[in-house]
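One chain comes next, on its own, written as structure tokens: the form predicted on its own.
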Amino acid sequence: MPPLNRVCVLGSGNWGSTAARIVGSNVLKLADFDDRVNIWVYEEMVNGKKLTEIINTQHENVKYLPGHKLPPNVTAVADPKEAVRGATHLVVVIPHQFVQDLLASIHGCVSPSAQAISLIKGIAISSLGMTTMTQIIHRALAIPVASLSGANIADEIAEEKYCETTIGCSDPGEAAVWQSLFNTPYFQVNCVSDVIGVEFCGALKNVVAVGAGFIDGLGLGNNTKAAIIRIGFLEMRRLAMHISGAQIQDATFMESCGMADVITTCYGGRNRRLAEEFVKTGKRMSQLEQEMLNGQKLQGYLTAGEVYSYIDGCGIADHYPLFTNIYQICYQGRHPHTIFDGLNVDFSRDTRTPPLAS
């Protein structure tokens, strides 16, 4: 008889948290995995106790995900390279700057038998342009990774809200075993092929949603809101077809990691909450990731500095005027109101260019 698969959870903040929630309860009904779910947690201390020991003592994670029980079998380890010893699947959902740092501590520790998923909102900028985060696994690991991306606002996730959710998967089979672990009468999830167009659209959404942040710390309604969303929307598409040239397909766009994905993190996520806030209280980002955040970094914010970098560097700045008013504001100090700058951008102009950065 094989052995049993054991899944390993690469991140203990609030969305990691909630995945191994959902993982660890799937693994009980999946005859060919091991019960136990080892959740890789940051330690630090929390009320003079070591937050792996209060995982694994009260089964759940008070700082990040509080009021919400964590299944019994998931156990919080401290050392990454002990939390992914013996593991076949990888669930990594990190802040993505520190993607690297991570991969490096487990590179030599993963069966090159295993496979991973990235559950990471984010995208890094090189010379040679953009690389996703599935790409920055395969690399490091050699293994496969599918992407998981959607409208998926952790806490209401965590309280059973139905949902939908979109995973990336170029093997049908790895697509059904990720799904497997994923799916729930709650938080349903449907498997496309474009593992690239699913990562583009749950970075880029965030930048769309600071932008309605300012919206809504300006007060200026629902009209004008709904009009830079269509413009962001506009922007992500034309900006993900621009690097990839025929890799994404798009048709990826209506699916949850694409246009409901945008909404609801335009209207409800933490991106346009703390852009509301940097308005209202002219505080620095920085500082409202300790305040609002307990620390956790705000994707929106670093994802909108190194989308302009790239569009500057490639002279199509003036392609991308929502992208470009948005980073402004956030790291040039211009006023949110200049947010409406030169909106009158034609998309049916095409300016893609060689694919993206392998």
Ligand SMILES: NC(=O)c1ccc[n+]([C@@H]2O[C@H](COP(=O)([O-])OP(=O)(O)OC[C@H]3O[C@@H](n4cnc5c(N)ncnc54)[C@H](O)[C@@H]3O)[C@@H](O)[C@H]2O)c1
The other form holds:
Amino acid sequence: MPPLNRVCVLGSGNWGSTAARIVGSNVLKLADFDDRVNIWVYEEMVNGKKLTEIINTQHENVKYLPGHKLPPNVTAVADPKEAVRGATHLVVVIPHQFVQDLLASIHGCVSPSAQAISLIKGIAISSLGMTTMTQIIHRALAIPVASLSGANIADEIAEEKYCETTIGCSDPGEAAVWQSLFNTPYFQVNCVSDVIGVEFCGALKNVVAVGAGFIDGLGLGNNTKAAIIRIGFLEMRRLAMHISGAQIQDATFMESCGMADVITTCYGGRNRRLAEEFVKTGKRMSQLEQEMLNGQKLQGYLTAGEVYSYIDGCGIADHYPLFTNIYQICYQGRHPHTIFDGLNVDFSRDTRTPPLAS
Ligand SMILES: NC(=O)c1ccc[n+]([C@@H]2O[C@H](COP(=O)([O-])OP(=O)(O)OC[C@H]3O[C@@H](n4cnc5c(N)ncnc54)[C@H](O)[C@@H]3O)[C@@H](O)[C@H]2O)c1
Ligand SMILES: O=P(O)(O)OC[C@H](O)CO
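Can I get the form predicted in complex with this ligand as well, since the one above is the form predicted on its own?
What follows is the whole complex; the chain from before opens it.
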């Protein structure tokens, strides 16, 4: 009999713990997967005890996903090298600012026949330009990497409220395996071949969420927020197409990872909530993150900085007035009302859809 596949979840925050809950339950139904699922936990003390010990005895991540039990076959491991040992399927789900350090810590420990999926919403800027998380993981581990992103507020999924998600995977066989690991009656997975398009959507919507939070903080209404969502969505698509061109499919933007995620994040996400407080209190985002999130991390204001450094470096910032305004409000002390400056951009030539025959 061939050896069983084994999953390791790298990350145990709000979404990481929720993903481990889903995968931990699904592997029990899959004959070719080992029941044991390791979850790498960035170790910390919670109420005088190690978080790994709490998870392994109470089967609950009391700090990042309180009130929801993890299946007992999910085992918390503090050493990332030990966590990935023997894993055939890596689920990478940590805040994007920590991914490089994590990958360095497991260098040489991952089986060359393993594969990975990134649930991270973020991008990175390097001398190579703007890179996605699947590209970074692939470069570090030299294994195939898929992406998963969608309108997925973790707390709602932990409560098993129906939603959809999108997996981007170029190999249909591997996509089917990832789907079997994640799909549940309340978490409906749709697979597409556009790996990078899925993750660009997930990363860039966090910047739009910051803009939506500014609108809420200014006390403006639903129509105004809808305008920011529409323009933000078009800037997301324009930037993704600019960077990866033909690799990205227009249809991806209509999946859960695209339009649906922009909507949910602009109404219910952490980035939106803290951006609203930023306007109301005048505090910095990093301070609000520390005060309000109990260790959870924001991606949106960091991504706004990364996006701006890229578009400014390329001399194309004037094609992205909303992203530029959000960056300048976050980092340069501009008043949130300036979010509307220069938003009358023509996006009509961005679509690749041919005109309908008359
Ligand atoms: N929470 C959600 O609703 C949600 C949904 C979809 C996608 N995501 C994405 O998933 C990714 C992970 O977010 P999350 O919500 O699971 O995390 P989180 O924000 O809830 O928690 C932060 C995590 O980072 C860990 N951490 C802190 N310092 C660290 C360090 N130096 N090195 C490594 N880890 C450290 C903490 O232990 C904790 O596990 C992000 O890219 C996020 O955008 C989140
Ligand atoms: O809480 P946020 O703003 O990090 O968003 C969470 C998810 O990405 C929504 O799909």
